[in-house]
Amino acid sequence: MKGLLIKDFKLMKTQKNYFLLILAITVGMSAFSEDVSFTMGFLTFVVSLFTISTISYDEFDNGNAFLFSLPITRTSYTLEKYALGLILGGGALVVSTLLILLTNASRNIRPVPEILLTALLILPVVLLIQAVMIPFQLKFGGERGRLAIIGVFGLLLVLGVVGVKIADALHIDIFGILEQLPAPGMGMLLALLFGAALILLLLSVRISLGIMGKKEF
């Protein structure tokens, strides 16, 4: 798993460029928006897509029918795929943050613990988000994998709103409920969150096997 490590970040090593661009945004947004969730969200999310780019890579001009000549199993390269994306979301989620922090000691925007109940908010998005994206993306490929990508995130996002809108029909103040929380309820919402989070993803990585283990090159 190591090496298909070094493989992938020698391959993002030629998108720099991107990664630059996206730092530079995030800083941006940490620099003048207030809005600390949007901030830490953009820069978790669109560094988490980079994990799909390397298994379009693979895939290009029949490259995975010469990657797994070498000493490399399927369930190893699958594993190594949730590795990356953890890697890159988790790690996304702590510079978003550390940039936050640092912005909002001199603006003081929000509270230090709102920031942080923020960031552990977004970790089971990252989770979920892994699980949701590698195993359509090994199942369909290229584009196809993207559309579908797009797809469930709309949908997801669509039930999102229409619950929003529900909620307010009956006049329940979900934001409100949720501030009002005390510490040990917010925590256990927290484990809640992160224990499903999780099992979504085992549940993934078991189909990405599945899949893998179906397809020819």
Second form
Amino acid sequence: MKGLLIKDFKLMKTQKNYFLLILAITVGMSAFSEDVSFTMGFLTFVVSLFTISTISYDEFDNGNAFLFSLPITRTSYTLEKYALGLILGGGALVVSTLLILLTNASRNIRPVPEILLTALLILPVVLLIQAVMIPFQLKFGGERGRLAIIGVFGLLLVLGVVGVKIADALHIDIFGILEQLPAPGMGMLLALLFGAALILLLLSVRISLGIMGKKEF
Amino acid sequence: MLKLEHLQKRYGNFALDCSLTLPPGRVTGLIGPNGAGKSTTFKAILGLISADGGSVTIFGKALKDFTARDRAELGVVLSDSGFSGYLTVKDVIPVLASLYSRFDKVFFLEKARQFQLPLDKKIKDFSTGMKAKLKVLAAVSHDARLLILDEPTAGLDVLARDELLEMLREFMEKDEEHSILISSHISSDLETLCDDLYLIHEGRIILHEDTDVLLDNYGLLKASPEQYEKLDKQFLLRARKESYGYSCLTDQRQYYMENYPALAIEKGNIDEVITMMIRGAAL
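Same protein, different condition: the form predicted on its own was shown, now please give the form predicted in complex with its partner chain.
In what comes next, the whole complex appears, and the chain from above leads the way.
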């Protein structure tokens, strides 16, 4: 696992400039944008994508054949990609939160607890994104994987929009219903979100292990 | 060390059925034309592709029971794959050190310097020779017991090939239990390095012989049609029609030299044996 992580960080080094550019944009946004959640979400999401790019790098020029002749297993390879995703996503979230806290200290646009709460809400979303992207990338690889991921996110968006439209047509007021529900505490909502994200992540790990187990190099 | 028993793999028209044994302390060559099944055999040994039948046993262990720790005892070179081209030699060192507990960094760096491998250049920008040297160097620098080398010398000039073969000889000298399974197109590499050779054609092993026996006892007879008619054919393996008559492959060169002094008889060499075994007709 450690050897694979070292390899992936060495691979990501080749994208250093791209990485610095994203960081610069985030610094700019945290200094000038009012939208805290977007700034955090942006850095976290984009940095999470680096996990996917390491999978492409591994596949480049049939590199996987040699990689899997090294003393690693298909299981350790798969788990390492999730670990990398969590390290990158979690790290980016911490960095963006610190940046915002720093700029907020002089601008004072949001109370600190609200910023921290936003960060906590983004974390399960990061887990969800990893859970969806990694199996698709492992299954389809490179270009096709990227298209598949875009397709899935697009489909989810369309389903959401269609759902709301249908509800509108049937004169069901979704937001009204949501408001009438007994409001659980913020802690409860967070716990639910984390629970759901974790279950999906574990399911995703299982699917990925299945995909990698069957692969031929 | 390594035993394949009817290892099978089917791809459309191609069917592999390969059995071979590699005892400790031996260098065994797998030779054959392009598409004969060499790379498929190597990939199945390494578990990179799933076999459709038969068994692979390495160090007495079935492949399915092979762990990452067992894999650390192997040194592998694949013809069509290597370290990611986006890494540099410097990047590869900590990866190898982390994956192999017995990785010898001093040896690796010394050889890299000797081979003039640039440490900071991306591997994808290496020449064919530099890439090949790096692959073999990585395979021999962690005290493996068994090397599995698919075409390690492909595309190399004579000097580079000599350097690589020398490194393999050093590997064999380190421990008498060390073994190598190697495939190559270049028969002179195999003649000097291998103790025995398996010839694979269309997925099947069609010849297995000690290299010494092959070079000493095998021979090529060149016979006119009349000479061919009178020839005792019991020790002929293959015959082929030529413009002058027939060329015949035998594994009893001495017999024909003694009994047919008028016949043109050449010493066996690997290239001739391959060509005759594949192109010639069985008698």
